[in-house]
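Given as structure tokens, the chain that follows is alone and in the form predicted on its own.
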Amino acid sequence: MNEIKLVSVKNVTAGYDNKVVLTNVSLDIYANNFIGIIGPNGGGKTTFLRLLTGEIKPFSGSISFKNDMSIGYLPQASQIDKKFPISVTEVVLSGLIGKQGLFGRYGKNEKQLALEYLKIAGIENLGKKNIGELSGGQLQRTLLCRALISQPQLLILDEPNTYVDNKFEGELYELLNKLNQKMAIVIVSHDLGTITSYVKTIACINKTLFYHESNQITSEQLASYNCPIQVIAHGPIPHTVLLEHNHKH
């Protein structure tokens, strides 16, 4: 393993207002980790994510981060506001703000690492189109690049196949695998069945966060870590396991 540590999470309640969604969560996220967040909805995922990218503080507990680190983040597609008039070049540029500042005019070297990311992506000819034309995998694409055209030395993703084809889904995985290689990189998604083929470890967040040091998790692990999550079994006839899950409120 990569020793850089680049964020400690340690001991963190937070949530919004006066309402706790996440207990006593702690997690070390190095160099070179390709980390899989899994858990039900309302569990707590996104806020973890808030947690990293500095959107919203801890209550209590503490986040630290390496000196001069850059994070890049692919929200849901959903938070994206498709009718505001801003074309595909200039959401993949608006991953630079923080470099630039927030009226900063960005030059010809700039204007060519978007492009390279938009060849990377396989929409280089969309560059002039507005985001409101595009489909949802072409979206998805955009934002990846606007992700990671700050080159961020963590890449954060909140369920990045979510509206996409499966063509889509299949190179993302791929081209993650190969960015891993220069960032680390943590991933929501609800499809365990098909991460566990590219992650290296599993966090299961449910209120808290439990880390499964391993990409394989059977079903019995999630029962203890309280992860109502399913359970995808592989082999002539791929199948999905549900979980019984009884819970008291």
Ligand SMILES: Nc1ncnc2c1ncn2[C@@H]1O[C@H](COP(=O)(O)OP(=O)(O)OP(=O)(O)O)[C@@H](O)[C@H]1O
Given for the second form:
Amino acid sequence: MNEIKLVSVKNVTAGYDNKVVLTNVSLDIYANNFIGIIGPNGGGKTTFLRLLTGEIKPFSGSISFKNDMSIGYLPQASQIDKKFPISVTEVVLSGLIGKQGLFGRYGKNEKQLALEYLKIAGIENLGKKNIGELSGGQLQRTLLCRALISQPQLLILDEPNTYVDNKFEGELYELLNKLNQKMAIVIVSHDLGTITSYVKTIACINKTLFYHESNQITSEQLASYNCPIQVIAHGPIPHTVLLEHNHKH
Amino acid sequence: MLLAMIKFFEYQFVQNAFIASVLLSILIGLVGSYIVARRLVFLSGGITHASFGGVGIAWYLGLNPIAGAAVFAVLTALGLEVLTQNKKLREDSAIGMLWSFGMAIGIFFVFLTPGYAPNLMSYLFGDILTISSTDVWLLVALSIITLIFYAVFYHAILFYAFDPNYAKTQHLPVVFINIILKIIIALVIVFSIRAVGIILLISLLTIPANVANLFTNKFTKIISFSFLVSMISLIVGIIFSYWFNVPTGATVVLTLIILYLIARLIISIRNSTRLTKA
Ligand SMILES: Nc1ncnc2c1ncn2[C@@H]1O[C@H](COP(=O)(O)OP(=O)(O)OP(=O)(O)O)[C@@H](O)[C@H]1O
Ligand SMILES: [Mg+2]
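I have the form predicted on its own already, so could you send the form predicted together with the named molecule?
In what comes next, the whole complex appears, and the chain from above leads the way.
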């Protein structure tokens, strides 16, 4: 395989204030990956993503990144202050801070780029609005643009489908499919039925991480991964992704 | 009347006061906007009051009280960072502790110092007419440093302030930006003590930016608008201190509150005419 390895997580234990959340987690992320992360509430999915973004450091074990690797991140419930005086366009531009650096200037080209991403997200008419005036879904789309604008090598999305309507959710998954030709994607979702038709592989996180090298997973496998999640399929699923075995419940 | 006016502007201390209020307003515009946007009002109140510890110790030792205040203000700002690291202590609690700790030290040493201390009042309530030429030069230096810092790092500051966590994931040197800004806040506070005093200083840091924020959400505009508001209040403060001999701080605060109420009135009139038009 001549795939480029972006991140290598080895035997990591992590958590908060000496409270261990994840133990013995290992995972390699390659440039063409599209990983769906599932797991119960409080299982440690967001904590794992925070390790990838560098927001928190592991207690033990190691995480190594490819040189100059860039990350775009859409946080779950971001601690963003909606009263902060900043416009939608400026928020999207802030996604370029890694590229532009401490001395960054943001001129016509950057603003044009921001507008293109606003168009992709269907909110090009909101650019001048202050973020306090946005609905939950509009803010989510704005933050998605912020994550995308730097065209990162690794795109990390923590439950991007919360707040957004069904129509945009569908468009989002199609968009991610296209983006995956250029970048690795790690996405957390509770909507197993939907994500498995888009992702290439699955990781179950519940105190530790089980990696499943396929996008098809059975209830038995989920059980063996210690991943007690309810599988609910919404509407018609594009192709059968959840292999139903003979079960007795 | 005209003659009195001309004479008024001929005094060195009046000229100093006017120059100082222009420079202070620049600093208040830059720093107050950041404080309000990031909700650091309580933190700034803590730094302000804790600096009284420095005033007290310097008073006792016969040193320059403002220098003492500067040391305490910067140490408080940095101390808060250390205390709240690893979330061992919640920030508002840490502020409460250092706030009263500084005040206690100040009171302690003021009482240890023999003799009556009438000038001490000017540190608590402010007297912009006592600003010396040295103070003005120090203000010039701080204004230049702060202006350059904001001009060079404007977007980094804005994006960091908006979402420090995201800035960190993008490898922005967030610790550097945070520490420099906290030190600048501490120094601006210390330089404002002369003008409005420790007790009322917080209004100068909060009200101008809030008046500005009623009319605009653009950070650069909030900065320039609050510069104007703070300028008006300080000039009214100088005039009242001179002619009626009241402490500058009280006049400045009352002016600011009136300006805020007028701004609210303008906004509500504008909104109601918009509604009736529609
Ligand atoms: N900032 C924090 N400080 C302390 N503990 C935390 C913090 N964030 C999360 N935790 C704890 O870590 C554990 C894992 O949380 P995490 O947010 O990673 O779960 P998750 O899998 O993302 O859950 P969800 O599906 O609800 O988003 C939980 O028990 C939680 O209480
Ligand atoms: Mg989560």
